[in-house]
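In the block that follows, a single chain appears as C-alpha cells, in the form predicted alone.
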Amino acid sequence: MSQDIVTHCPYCALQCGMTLRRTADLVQVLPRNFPTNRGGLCQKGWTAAELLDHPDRLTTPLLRDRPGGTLRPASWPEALDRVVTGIRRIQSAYGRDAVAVFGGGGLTNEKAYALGKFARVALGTRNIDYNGRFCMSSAAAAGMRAFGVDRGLPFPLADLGTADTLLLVGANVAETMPPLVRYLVEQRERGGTLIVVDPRATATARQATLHLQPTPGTDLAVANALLHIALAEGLVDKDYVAARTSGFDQVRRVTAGYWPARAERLSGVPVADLEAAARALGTADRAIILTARGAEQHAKGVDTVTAFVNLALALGLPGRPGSGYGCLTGQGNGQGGREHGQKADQLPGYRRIDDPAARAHVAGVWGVDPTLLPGPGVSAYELLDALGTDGGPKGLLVFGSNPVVSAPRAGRVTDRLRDLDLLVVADFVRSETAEIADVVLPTAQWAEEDGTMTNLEGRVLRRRALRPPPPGVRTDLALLADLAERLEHVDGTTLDRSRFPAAPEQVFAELRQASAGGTADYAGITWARIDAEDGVFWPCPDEAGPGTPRLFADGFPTPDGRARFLPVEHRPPAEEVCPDYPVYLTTGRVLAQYQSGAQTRRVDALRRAAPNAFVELHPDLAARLGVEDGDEVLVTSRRGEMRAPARLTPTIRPDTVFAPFHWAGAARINSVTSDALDPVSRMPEFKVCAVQVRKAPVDERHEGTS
C-alpha cells in the first residue's frame, strides 16, 4: 500500500513540482508536470527524500552543560527551560535587544512570519535578520528604488523561452537551477540570442551565443557601456522613457563617460563584444535581462543591479509583453522569506518597520500596542559581527541557517558565536553551527509539515506533509508556540498560546491579514486557491480577483506611477589586488551541493558527485605558481585561509581563482571572503576579494572536506 502527495522540492527558488510516494519501506520522489519544471528535476531534487530517515537525523534535544563540554541528549522540558531561563537572564541584565534571532530563506512563509512576530512580540527585540541578506538583498533594494516593488521575476518563468535576446548576468543556472535550462534550450531553438556575463566560462556560459568575461567586480562598467552604446546607436525607446520613467537625463550624462574603449580597459570585455551585446538587446522584439548573485554579492551590488535596470528601462523592457528585467532568487523561499518579517527593517507584506501606518496595521493584527514594537535592527552580517561584544546581543536563536559556513569572514563569525552566553540552534541535522550551540532543538523536515513557499516568480505554492515528524521532533511553529507560552509579552502580560498558533493554515490566515494592503499583498490567497490554480501570484488583494503573473503592464507602484532611473558610477571592489595579494577570488556553487552543504553533503549520491571543495585556476596562473592539477593549494586573504585541491581549467580568467562555498573546516572558502558591505542593502562582498595562492606544503594535514 502506498501513499502519494504532490509537493515541491526543498531546495532552490524554482520550487520544482514533485510527487512523494510513501511505501512501507521508503519515500520515493517522482516527477510532476508543474509549470516551472514541467516534470524535470535536478540531482538534488531526485535525492531529496534521502535525508528524511538519514542516520544523522536529530530526534532529541541536545544540551551543553558547561562551556567546552559535549552536547548530550535531553528532554524537551529541560531544553525549553534552559532556553527560556537563558533568555530571561540575558534580557534582565542587558535589555530585550540582547537576545537576537537569525532566520533562513528556506523557511516556509508561515515560519518566516511567525519568527518575525516571535522576535518582536515574545522577545521584544529589534535584532532579527536572516541569511537571505546574503542572497538577493541587493536586487531587492535596486528593485524597490527603481520600480517600487521587489519581486524576483515580474513575469512567469516561461517567458524566458520566448525571448529573442536573453542576458544573464552572474547566473550559472546550469548548475544552480538545472531544470531552468529547458527554457534556454527553447530560446535557442527559436533562434534566440543568449548572452552570459561571467568571469568564468561556466556550464551556462558555454551554451551562450556570446560570453562576456569581465574582471570580477566590473559588471557595473559593462552595464553602463551597454547603455552608452544603445544611446549612441539610437536603440533607446524614447517614447517609453518619456511616458513611463523619470530621471533619464541624469543617467544619460553619467553613461556618456562609459565609451566602449574605456569600458574594455575597466572590465577586460572587448569593444566588439560590448557592441554585439548592446545591438542584440536593442534590436530584439522581446528581450529579458536577468541578474543573479554574481552581479549582486558586491559592496556595490545595488548600484550594479541598478545599472542593468537602467539598461532595461532605456530599452523599454519592463512591462512589455515577453520582455523585462528580473532577478533569479536563489534560496527556496528567498522571496517569501523576506516579505513577511524576517528582515531587520520589515514587517509582513513587505512593509517598512519604521512606517507608522505599517506598524499600526500589523500591531492591530497581532493585538499589541504599536508603540511596543521595536524599531529597525541591523543587517545579518552586522548582527553576527556584534554578537557577544559590549553592547551587542548575548544570546542568539538560529532557525534554518548555518552561518559558521555561510557567513563572510566566517572565522570571525564563528568566534562571535562562541562568545555568546546562549546559542540556540533549531535544525534537523547537526550543522557546523549546531555543533557549537548550547542548545540544539530537533525540527521537522519539509515533507513532515504543511505550509506555503513563494518561488522566484512570486508564485505562492503549497508544500504538503507526507507524514508526521518522527517521535521527539517538533515543527518550528510548534517550537515557537512552546517558547512563546513560557515568555512574557512585550507589555509584561503572560502570552496566551493561541497568540502563536502551531497550525500552519491558521498562521497563513493571519499572515494574509497582516499583509493586506502591503506591497506583497497575500490577502486574496487561500490554500484552496493555490491548489486549484497551480499557485497564485502576488499581489492578490481579493479572493474574488486574480493574482498578478505580470507586473508593470499599466504602470509602476511608485508615487507617480513611473519607474525611476538612477545614475550609478563604477567603482573598484573594496579590496583590489596588490603585490601581496595579487589574484582575484570569486565564489559560487556546484551542481551537486547546496548552500552551506549541511544537507547535501550527507546525501551519498551528491557526495559522490561532488566529494570535496576545489580551487579553480587557469593553467597559466598554475604554471607561474608551480601548481599541477590535483595539488593542494592555500588561498589566503587578509582575513583567513582555505586549503583544497587545485583544478586547472582554461574556462577561468588567468587573474582569478574560483572556489565553491559548500564545505566547512579547512576547505571553508568563507574564511577568506570579504565582509565589506553594500551601503544600501548591507550585502557582503562575497564575489570578489584579493588573495594570495600558493602550493600547500606537503607535510601539512588537510582537514575539513567533509
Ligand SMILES: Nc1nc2c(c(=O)[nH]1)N[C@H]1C(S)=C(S)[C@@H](COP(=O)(O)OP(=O)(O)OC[C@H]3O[C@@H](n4cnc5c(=O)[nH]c(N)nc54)[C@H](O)[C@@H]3O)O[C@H]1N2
Second form
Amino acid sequence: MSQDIVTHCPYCALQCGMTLRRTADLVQVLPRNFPTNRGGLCQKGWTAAELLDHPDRLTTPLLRDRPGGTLRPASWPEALDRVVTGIRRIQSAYGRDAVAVFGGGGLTNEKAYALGKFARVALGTRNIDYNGRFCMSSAAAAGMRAFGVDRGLPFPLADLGTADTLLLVGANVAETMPPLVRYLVEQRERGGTLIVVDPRATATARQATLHLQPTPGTDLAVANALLHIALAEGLVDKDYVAARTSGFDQVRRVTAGYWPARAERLSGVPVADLEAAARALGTADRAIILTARGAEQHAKGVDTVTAFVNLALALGLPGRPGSGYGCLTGQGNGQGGREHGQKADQLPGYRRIDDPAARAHVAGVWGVDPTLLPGPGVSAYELLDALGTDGGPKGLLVFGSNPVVSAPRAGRVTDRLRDLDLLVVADFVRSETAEIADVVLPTAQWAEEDGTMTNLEGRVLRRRALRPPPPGVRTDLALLADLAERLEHVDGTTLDRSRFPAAPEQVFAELRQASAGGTADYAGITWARIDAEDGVFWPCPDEAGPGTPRLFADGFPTPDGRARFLPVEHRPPAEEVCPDYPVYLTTGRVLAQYQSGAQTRRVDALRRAAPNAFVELHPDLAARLGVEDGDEVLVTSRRGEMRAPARLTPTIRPDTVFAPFHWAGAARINSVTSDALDPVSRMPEFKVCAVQVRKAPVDERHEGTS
Ligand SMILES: Nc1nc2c(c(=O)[nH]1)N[C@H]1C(S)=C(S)[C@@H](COP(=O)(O)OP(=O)(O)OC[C@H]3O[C@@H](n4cnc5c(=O)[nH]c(N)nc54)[C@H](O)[C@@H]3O)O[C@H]1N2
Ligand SMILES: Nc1nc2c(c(=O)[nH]1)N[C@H]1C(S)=C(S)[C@@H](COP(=O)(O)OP(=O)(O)OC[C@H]3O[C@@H](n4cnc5c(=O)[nH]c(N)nc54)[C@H](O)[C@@H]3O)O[C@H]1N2
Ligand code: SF4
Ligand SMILES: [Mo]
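Coords for the form predicted together with the named molecule, given the form predicted alone:
Expanding to the full complex; the earlier chain stays at the top.
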C-alpha cells in the first residue's frame, strides 16, 4: 500500500511542486506539475527525502554538562528545564535583551511568525534577527524605498519566458534554480535576448546572448552607464517617467558622470557590450531586469539594486505587462520569512516595530499592552558579533540557520558563539553550530509537519505532512509552545498554552489577523484557497477577493502613488586589492550543495556530485602563482584562511578567485570573507574581499582563524 501527498521541495525559493510517496519501507520524491517548475526538479529536490530516515537524524535532545565537555543524550524535561533555567538566570542578571533569537528564511510562515512573537512576548527581548539579512536584505531595502513594497518578483515567474530582453545580474540560476532555466530556453526560442552579468562565465552566462564580465563589486557603475546610454540614445520612456515616478532629474544628473568609457575603466566591461546591453533593454517591448546575490551581497548592495531599479523605471518597465524589475529570492521561505516579524525592526504583515499603529494592532492580536513590546534590535551580523561581549547577549536560541559555516568572518562569529553562557540550537542534524551548543533540540523535518511557504513570486503555498515526526522529535512550533509556557512573559504572566498554539493551522489563522492591513496582507488567504488555486499571491486582504499576481499595474504603494528614483554613486568595495592581498575573492554556490551544507553534505548522491570545496582560478593567475589544477591552495585574507584544491578554468576573470561556501573546517571560505556591512540593509559583503592565494605547503593543516 502506498500513500501520496502533494507538497513542495524543502530547499530553495523556487519551491518546486513535488509528490511524496510513502510505501512500506521508503519515501519517494516524484516531480509534480506546478506553475513554477512545470514538472522539473533539480538533484537536491530529487534526493530530499533521503534525510528523513538518515542515520545522522537527531531523535533525542542533547546536553553539554560543562564547557568543554561533550554533548550527551538527555530527556525532553531535562533539556527544556536546562533552557528555561539558563534563560531565567541570564535575564535576571542582565535584563531581558540578554537572550537573543536567530531565525531562518527556511522556516514556514507559521514558524517565522511564532518565533517573532515568542521573542517579543515570551522572552521580551528586542534581540531577534535572522539569516535573511545575509540573503535578501539589500534588494528588500531598495524595493521598499523605490516601490513602497518588497516582493521579490512583482509578477509571475512565467513572464520570464515571454520577455524580449532579460537581464540577469549576479544570478547563476542554472545552478541555483535549475528548473527555472526552462523559461530562459523558452525566451531564447522566441528570439529573445538574454544578458548575464557575472565575473564568471557560469553555466547561466554560457547560455546568454551577451555576457558582461565585470570585476566583483562594480555592478553599480555598469547600471549607471546603461542608464547613461539609454538617455543619450533617447531610449527613456518620458511619459512613464512623468506620469508614474518622482526624482528623475537628480538621477539624470548623477548618471551623466557614467559615460561608457569611464564605466569600462571601473568595471572592465567593454563599451561596445554596455551599448549593446542598453539598446537591447531600451528597444524591447517586454524587458525584465532581475538581480540576485551577485549584485546584492555587497556593502553597497542597496545602492546597486537601486541603480538597476532606476534603469528599470527610466525604461518604464515596472507595472508594464510582461516587463519589470525583480529580485530572485533565495531560501525556501525567503519571501515569507521576511514578512512575519523575525526581523529586528519588524512586526507581522511587514510592519515596522517602531510604528505606534503597528504596535497597537499586533499587540491587540497578541493580547498584550503595546507599551510592553520591545523596540527594534540589531541586524544579524551585529547581533552575532556582540554575543558574549560586555553588554551583548549572553544567551542565544537558533532556529533554522548554521552560522558557524554561513556567517561572514565565521572564525570570529564562532568565537562569539563559544563565549555565550547558553547556546540552544533547534535542528534535525548536528550542524556545525549544533556541535558547539549547550543544548540541541531535535525538530521535525519538512515532510513531518504542515505549514505554508511564500515562494519567490509572493505566492503562498502549502507544505504538507506525510507522516508525524519520529518518536522523540518535536516540531519547532511545539517546542516554542513548550518553552513559552515555562517562561514569565513581558506582562508578568505565564501565558497558558493556548496563547502559543502548536497547531500550524491555528498559527496561520492568527498570522492572518496580525498581517491584516499590513503591506504583506494575508488576511484573505486560507489553506483551502491555497489548495484550490495553486497558491495565492499576497496582498490578499479579503477572502472573497482575488490575490495579486501582478503589482504596480495601477500605481505604487507609496504615499503619492509614484515610484521613487534615487541617485546613487559607484564606490569601491570595503576592501580593495593591495600588494599583500592582490586578488579579489568572490563566493557563491554549486548545484549539488545547499547553503551551509548541513543537510546536503549528508546526502550520498549530492556528496558524490560535489564532494568538497574548491578554489576556482584562471590559468594565467595559476601560472603566476605556480599552481596546477588539483593543487591544494591557501586563500588568506586579513581575517583568516581557507584551504582547498585549485580548479583551473578560463571562465573566471584573472583578477578574481571564486569559492563555494558549503563546506566547514579548513575548507570554510567564510573564515576569509569580509564583515563589512551595507549601511542601510546591514547585508555583509560576501561577494568581494581582497585575498592572497598560494600553493599550500605539503602536509600543512590549517584551521580557519578569526
Ligand atoms: N544549489 C544551490 N541552490 C541554491 C542555494 C544553494 O545553496 N545551493 N541557495 C539558495 C539561496 S538561499 C540563494 S540566496 C540563492 C542564490 O542564488 P544566486 O544569487 O544565483 O547564487 P550565488 O552563487 O550566490 O551568486 C550568483 C552569482 O553571482 C556571481 N557574482 C559574484 N560576485 C559578483 C559581482 O560582484 N557582481 C555580479 N554581477 N555577480 C557576482 C557569482 O559568480 C555567482 O555566479 O540560491 C538558492 N538556491
Ligand atoms: N561566503 C558566503 N556566505 C554566505 C552566502 C554566500 O553567498 N557566500 N550566502 C548567504 C545566504 S544568501 C544565506 S541564505 C545563508 C544561509 O546559510 P544558513 O543560515 O546557515 O542556512 P542553512 O545551511 O540552510 O541552515 C539551516 C540550518 O537549519 C536546519 N533547518 C532546516 N530547516 C529547519 C527548520 O524548519 N527548523 C529548524 N529548527 N532547523 C531547520 C538545517 O538542518 C541547517 O542546519 O548563507 C549566507 N552565507
Ligand atoms: S530548484 Fe530549488 S525548489 Fe526546485 S528542486 Fe531544486 S532545490 Fe528544490
Ligand atoms: Mo540566501
